[in-house]
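Single chain ahead, by itself, as structure tokens, in the form predicted alone.
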Amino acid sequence: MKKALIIGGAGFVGQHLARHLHDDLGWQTAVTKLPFENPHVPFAEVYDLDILNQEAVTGLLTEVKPDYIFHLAAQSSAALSWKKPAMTVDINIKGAVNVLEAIRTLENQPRVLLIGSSEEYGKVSEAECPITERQEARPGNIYAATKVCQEMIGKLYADAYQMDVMATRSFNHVGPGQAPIFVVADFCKQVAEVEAGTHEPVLRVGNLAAARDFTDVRDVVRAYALLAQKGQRGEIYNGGTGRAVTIASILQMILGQSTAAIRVEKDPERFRPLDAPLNVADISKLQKDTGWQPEIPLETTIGDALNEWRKAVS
């Protein structure tokens, strides 16, 4: 039986990934978390881990002996990275180096997937879309810059030590269980609170003109599992649907599934200092190497996310 270790497995993507690996693939699954986190993965081995503690990382990997490692641990909010840049650098760069160094000491080398972000591409023109992996990285925020650095370091380890390291540049993923610091979850939470009568019937929004490539998280984790098995050493893979949807369209889908009359107001606090107008993936490389295809319609994703928030606020 294959064994996977998800570093940073208590978060939104990590818990979905753990369920997919265990339920759909039948893999033995271990996840790491921070002491205050409580992931809902009763089928998995769960370990507390601070990735800034090199000895702890090395000790855990030596104990678990995984066949595959998914490195999800990150400070993943672009907005928060402007407010806490040093913390973002520590977790996203130093933490990744600690993981790679620990892997390098293992006798049996696992295959490693480093999770990056489409934010690495920064502001792109319409002529540059859909974005291929050959596109120059032009990070427009601190979070994106740290992900570019993590990716470059991973490539160095792959080349210098022949480690089986691959990386993703994942475009926006959404679905049930996502924290409301991200736009779709934020909108769904606000709408659910209005429906429950705990929030005034006003939805506060940021930039609605931006167009993004949104993928259901359950499709995303299928792609990650396939990449871990079939991806090529040292390569970078876009993850997305190949289709851009404006934030305004997302908002209308959510409002269209709501039972309440809600007014929309722009909130200056919700605008980023820099924000790319268009971001859509060319996913031909991912499809060629893994055979992956997105399966879940965006309307279904939004309905599932909204229903999850309805349960949470009721």
Ligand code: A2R
The other form holds:
Amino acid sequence: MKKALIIGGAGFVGQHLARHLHDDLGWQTAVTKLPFENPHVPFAEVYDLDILNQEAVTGLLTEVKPDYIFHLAAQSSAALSWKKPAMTVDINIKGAVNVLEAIRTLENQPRVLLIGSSEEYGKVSEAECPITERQEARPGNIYAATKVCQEMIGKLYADAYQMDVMATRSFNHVGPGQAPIFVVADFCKQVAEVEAGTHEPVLRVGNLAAARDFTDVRDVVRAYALLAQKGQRGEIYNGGTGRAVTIASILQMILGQSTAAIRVEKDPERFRPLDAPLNVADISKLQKDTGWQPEIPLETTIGDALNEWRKAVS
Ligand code: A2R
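Output the form predicted together with the ligand next; the form predicted alone has already been displayed.
Shown next: the complete complex, the earlier chain at its head.
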């Protein structure tokens, strides 16, 4: 039986990925978490791990002996990266190097997927969309810069040590369990609170004109599992749907799934510095190498996310 290790498995994507690997693929699944985290993965082996502790990373990998490693651990918020740049650099770059170094010493080399972000492309013009992996990275925030760096270092390990390291540039993903620092979860939480009567009937929004490529997290993790198996050494893969949707349309979909009367107000706090107006992926490379297709319609994703918030706030 195949064995997978998800580093940073207590996060939004990690828990969905663990369920997919175990329930759908039947793999033995191990996840790492930080000591204070409490992921709901009763079927998995769970280990405490801070990726900044090189010895601990090496010790754990030597013990677990995975066939596949999914490196998800990160300071994953672009907004927070402006406030905590050094911490973001430490976790996202030094942490990734600690993981790659530990893998390098293993007797049986696992296949490794490093998770990056569409944020790496930064501001792109409409003419540059849909964005292929050949597009120059022009990171517009500290988080994005760290993910470019992680990817470059991953490629060095792939080339220098013939390690099967692949990287993703994942466009926006959404679904149940996402933290409300991300736009869809933020809107769903506010709507659920209005419905529950704990929030005034006002939805505070940022830049509604921005268009993004949103993929259901359950489709995203299927892509990750396929990439870990079929991705080519040293290659970078976009992950997305190939379809851009404005935040305004997302807002309409969410409001359309609620019967509450809600007023929409602009909130300057919710506008990001250097926000890119458009991000949409060309996913032909991912599709060619893995056969992956997105399956879950955005309306379904939003309905599931909203229902999850309704349960959480009631
Ligand atoms: O930041 P926390 O406390 O939520 O913990 C995150 C964890 N993490 C770490 N794990 C080990 N050692 C560290 N020094 C460390 N610092 C943070 O990694 C969290 O539990 C996990 C990352 O999960 P999320 O923040 O929920 O990200 P998400 O949305 O699951 O995205 C997964 C990957 C990330 O690399 C993103 O940058 C990328 O996909 O888009």
